[in-house]
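Only one chain is shown below, in structure tokens, and it's the form predicted alone.
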Amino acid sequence: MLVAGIKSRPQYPGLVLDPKARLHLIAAEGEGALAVLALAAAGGPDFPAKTVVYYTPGGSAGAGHVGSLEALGLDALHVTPTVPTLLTRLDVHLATATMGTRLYTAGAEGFLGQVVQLGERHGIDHLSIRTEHCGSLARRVQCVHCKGITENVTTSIVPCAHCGLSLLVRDHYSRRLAAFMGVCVDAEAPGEVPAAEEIFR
């Protein structure tokens, strides 16, 4: 069952320009392209030559935005094949990020919450990251019991990708693991597994 009001529940309130940045660092998956032109429309001349942006098509309806990107004429455009892919050269430039970086992130829930754990860990306070969810609402979903990670989960009840557990998806998140806590489903009743719900698409 999912529950209302969970303080760990993510927010996401948009893309908004930081006037003051010296450079926008974008991270983007899907149809977090269209959180990026949007962005771009309200951003001024001088918002294509400032901004850099780490973009995926993903899996989340992506296709067809990077002409549009590309017709923006960025500092830099990096297309990645995978958001593994992303998160690695993101990595690498917020390791030799300066002062005056401003870093936004656009996309599905899962990919949002990954960007934001990888900006920690360069030390940036996740409440300055600007978030914007766009696209599918599909979780990353850790199991509490063997501890892997299950990606683009759409159902409230869904097999661990790794220890094969019927799993209840909760509301309850971790920053920290980016992910949503799984928990056994039939554990005091093993086998009564209801019926998979689909609420995450």
Contents of the next structure:
Amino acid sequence: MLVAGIKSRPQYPGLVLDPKARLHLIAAEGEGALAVLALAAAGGPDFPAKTVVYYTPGGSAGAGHVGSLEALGLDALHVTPTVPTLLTRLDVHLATATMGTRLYTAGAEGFLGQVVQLGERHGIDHLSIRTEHCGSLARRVQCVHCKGITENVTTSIVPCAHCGLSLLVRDHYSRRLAAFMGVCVDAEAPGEVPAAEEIFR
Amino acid sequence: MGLVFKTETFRDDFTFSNSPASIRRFPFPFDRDAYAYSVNIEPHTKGAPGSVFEFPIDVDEHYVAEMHDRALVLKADPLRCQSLPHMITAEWDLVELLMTSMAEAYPEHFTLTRDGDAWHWINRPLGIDDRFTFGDTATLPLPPMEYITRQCQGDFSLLDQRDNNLWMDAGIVTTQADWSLDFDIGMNFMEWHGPVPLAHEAGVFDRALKFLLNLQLGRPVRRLNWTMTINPRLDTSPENYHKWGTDRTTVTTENVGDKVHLRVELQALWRLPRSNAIVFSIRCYLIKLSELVTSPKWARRLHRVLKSLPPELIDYKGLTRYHPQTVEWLSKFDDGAPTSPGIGPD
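Just the form predicted alone so far, so send over the form predicted together with the partner chain.
Full complex below, order starting with the chain above.
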């Protein structure tokens, strides 16, 4: 379960089909494929023809779902090797998206955050993007000191992948950065770094 | 007006101090002997002559030194000043608010001459004399918000109002008590207050937001907020926490009076006329405890407030490492006598 009650943290209510959409544009990562399959099962007979999916097996153990997605017979299924390649392609798609396009996303939180961030850059209100959290609880963390982003963080404390400071992962979340805040844990007593705990597995 | 601008530092050798007159006008924030959470918003109306509430924008003896420190912070970290593209109208609104307020309150230091959109701004303490076209960013040497706030004490954020919420979509933040503009920009009111303990449950932010959404043009409001800082350091940013964090371990029973500072924020909010955005200004006042205890009332009361602080707040305000020494040191100034009403000194 995700930690509840952190005010800056987005809610992920789950994918629900928008029957008025002319195009369902879905970005999914890893176990997010399961949310796409569930959406397809709930959709009508015209769902496959109205749906474009960008999918990456990603970093959250989504092996084996490509075949199931292919079997849906979608208008288009773009499988990409990594999250950054998916975002690059989705960015170009959104630049020419037309009225009636509904954006959905499913996967680990760092992935959801980056898709919402991309959507907002194209003028889509974040609340109108439908989101479902699937798979790992791994976090995307911004080092507040050097501003570097460390991906797939499952522990607090974590070393910043850029400047090397030992970061405490706070529950404060920035939608603009699509990341949680990491703050130097031994700033007041350099060298006194508590043991890392795996809490976002 | 007898404003003499001091030469002093807020880093390295820390030469900052308050003159006796500056101590007398310090905005002591506690109006009772025990700590209580409250929204404590009041109209930002003209206060007593000489007080920090006399004018809408207070300029004091630390003005020139603070502006120098701000320039140093921005040189090292330009991300402390950011504005999302849709905030440009609000930036110009802020230029008007600050220039008109400062010129009206301190005519010997600041002069604003307006001929339609042709404006002429003179800032004598900083040696600035610029003519520009109001509304035309290309006619200023810097973007409008950055230009004027490099000439005004305190941090500023510009809040956009939409969807029944306020969004922190622009700001300049170089004297903050440990919050990051770069991290919080783009957040709404509930989100940026996310880390504050206890107050969400008490409904404080719901009430405050409802109140602010109805803020009227020409009727600004203010409140005082406080924390404590070791050494008179203006830039206690999370960005530099790994550089100033060890300050907190340097407090001993001998140096409390010199090291520990009460940090008070005079926060004011104004509705802006063109953008309908809100300016949220956060003016920081620092006073070392040895200066503060020259008012026996403040000494007694601060001792009682700090003693009654809930553990969550001691932690949130970062006081954990030096709270016991500070309370003990202050206890020497608390003779148990009653304190008089109000926040002013004796």
